[in-house]
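Shown next as structure tokens: one chain only, the form predicted on its own.
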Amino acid sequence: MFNDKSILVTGGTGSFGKKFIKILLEKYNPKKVIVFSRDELKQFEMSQTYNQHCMRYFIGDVRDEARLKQAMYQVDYVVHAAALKQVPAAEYNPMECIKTNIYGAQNVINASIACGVQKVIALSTDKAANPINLYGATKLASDKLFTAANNLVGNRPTRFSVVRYGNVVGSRGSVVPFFQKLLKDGIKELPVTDARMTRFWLKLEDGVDFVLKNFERMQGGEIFIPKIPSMRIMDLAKAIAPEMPIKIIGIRPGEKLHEIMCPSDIYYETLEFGDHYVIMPSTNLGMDYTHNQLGEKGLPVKDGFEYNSGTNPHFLTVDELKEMN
């Protein structure tokens, strides 16, 4: 569905954006691929690798609606990956996080509708489910904006959905490169916040494939959540540095022991499909979300269902974590 189409990626120089564009170019023949981001150095560096004729690099900020409208001219599909994601930075600079993650989300929505974009998928995070930090709260607000945006379009073609997933192996700021840097620096003990901690875990290419597939599945208003494994932080430490002593440093502000992707509070809005879950919009558009555009069928989950990294039936072993890292 991406052949001869124009695709724009906000935050396109980030970990997800680069992998998404790599896979997009390998699998399809797009008419135009637009990287929309703020950092000209990252764009220059990326353009040394991704310099195909279809590539375009737009300097811009999602806080600037007018610039987004310029970039989205004759664009078919948008992936909204731009966000301020660092939890401590968001706590210290709350309005900056709100301007990018919430106001920026609304700007993407407005520009997409104004330009007649066909489909928009916004990336979310497990931290948006029952959030306890500002970053998670802004992403929850963003999710609500995107799912509700379908109420605004009327008979125009634009449709909006959200993809939510957990920690990505090796992405910028994640625990694996952090541990690896500490080991390179010669640290004598590996710092672990809490021995009980678990996280959802997936490879970046799996996240990209899930997003691509949901462009085909989406009707508008869904939050798509993949069925992915969990990992125990102690198992990850063993996989990365099996002989290294562990130092428990205590859980950090704004951090959970376990992450949630489908909260039990809204089990009645959650459907289970073969390899994913869907949270339906709270303002249902009259669509039958039990059947998606690919003909896949979903069923309501059980009362009180919660998709939690601590109770997930699939945990990665130490050997599996070694292979992934």
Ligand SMILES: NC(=O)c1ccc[n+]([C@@H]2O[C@H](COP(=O)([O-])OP(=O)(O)OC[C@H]3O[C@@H](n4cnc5c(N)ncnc54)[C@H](OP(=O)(O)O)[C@@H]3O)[C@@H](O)[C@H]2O)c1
Given for the second form:
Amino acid sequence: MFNDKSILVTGGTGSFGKKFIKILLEKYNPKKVIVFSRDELKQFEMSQTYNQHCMRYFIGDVRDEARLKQAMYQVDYVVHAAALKQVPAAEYNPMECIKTNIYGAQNVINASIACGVQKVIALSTDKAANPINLYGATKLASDKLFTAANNLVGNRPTRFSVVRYGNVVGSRGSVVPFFQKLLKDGIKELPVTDARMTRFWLKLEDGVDFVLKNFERMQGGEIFIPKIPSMRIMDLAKAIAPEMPIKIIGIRPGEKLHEIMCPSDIYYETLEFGDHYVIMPSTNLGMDYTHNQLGEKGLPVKDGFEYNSGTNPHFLTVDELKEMN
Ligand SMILES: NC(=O)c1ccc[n+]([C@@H]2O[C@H](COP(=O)([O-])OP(=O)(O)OC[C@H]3O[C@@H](n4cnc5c(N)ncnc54)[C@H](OP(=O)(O)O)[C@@H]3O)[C@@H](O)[C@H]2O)c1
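Switching conditions: you have the form predicted on its own, so give me the form predicted in complex with the named molecule.
Let's see the whole complex now, leading with the same chain.
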């Protein structure tokens, strides 16, 4: 699917972008892979490792539609991974988060349609389901823009879908590197916000594989959600520092005890497939989402179904968590 194609990755220097490009180059022979992001140092460092003939590095900001249009010239597929994603930073600088995550999303849509891009997948997060913080709310707005963008294309070829998943093991600013740094600094107690807390948990390479697969599955308008395990924060603490006493410090503003990927309020828009769920767009223009482009078949979920990290039937054990970290 990606052989001899041009692929642009917004946020290509981030945790997801780098892993996506690594796997893409291992599995396929693309014509061009364009990294689109702001910081020249991150691009320089990445270009030391990823210097294949097909690699291109574009400095640009998703807030700048004209630059996106230059970068997307003759591009076949776009992965939109650029985002501001730190919950406290978004609370403190709300308009900056809105400009990047919402206006940036609309700019990616406009540029993709103008350049005749075939398929676009935007990354989303469980924090966008029933959001309680601004980061989640901007990602929900972004999801809505992307799923509704299929209504703007007329007879042009561009199709837009979304991939939503949960916490990525070891991603920048997340709990595992945070715990590891505290241990290195010689702390005597491990801080945990709330002992009841659970999270969806996946490895970055599994997130990348899921995105790659959904380029083949997508018709346009779907939010694709992988079936992934949950972890209990207390089990994670045990996996990382088995002997360390725990200090409960209280839930932080903008944090939930459990994350949701498929909200119960829209169970009637949700389909279950073998290894994933699909939330259909609320402006479903008569499309049949029960069969995807790979011929897989989805069924409606039960009334009131919710995919919640606290009630997920699949939890990781302490040993499995040890192996993942
Ligand atoms: N990490 C997780 O646990 C997780 C979970 C679920 C979903 N997601 C989603 O997955 C996506 C990728 O996350 P990640 O973990 O790879 O994030 P990351 O490591 O923080 O990378 C973010 C990337 O976006 C770029 N960027 C930020 N603002 C930009 C702008 N205005 N214009 C262009 N590029 C910009 C950054 O580079 P510059 O700063 O150089 O521009 C960087 O390349 C995000 O959409 C996030 O919401 C992440």
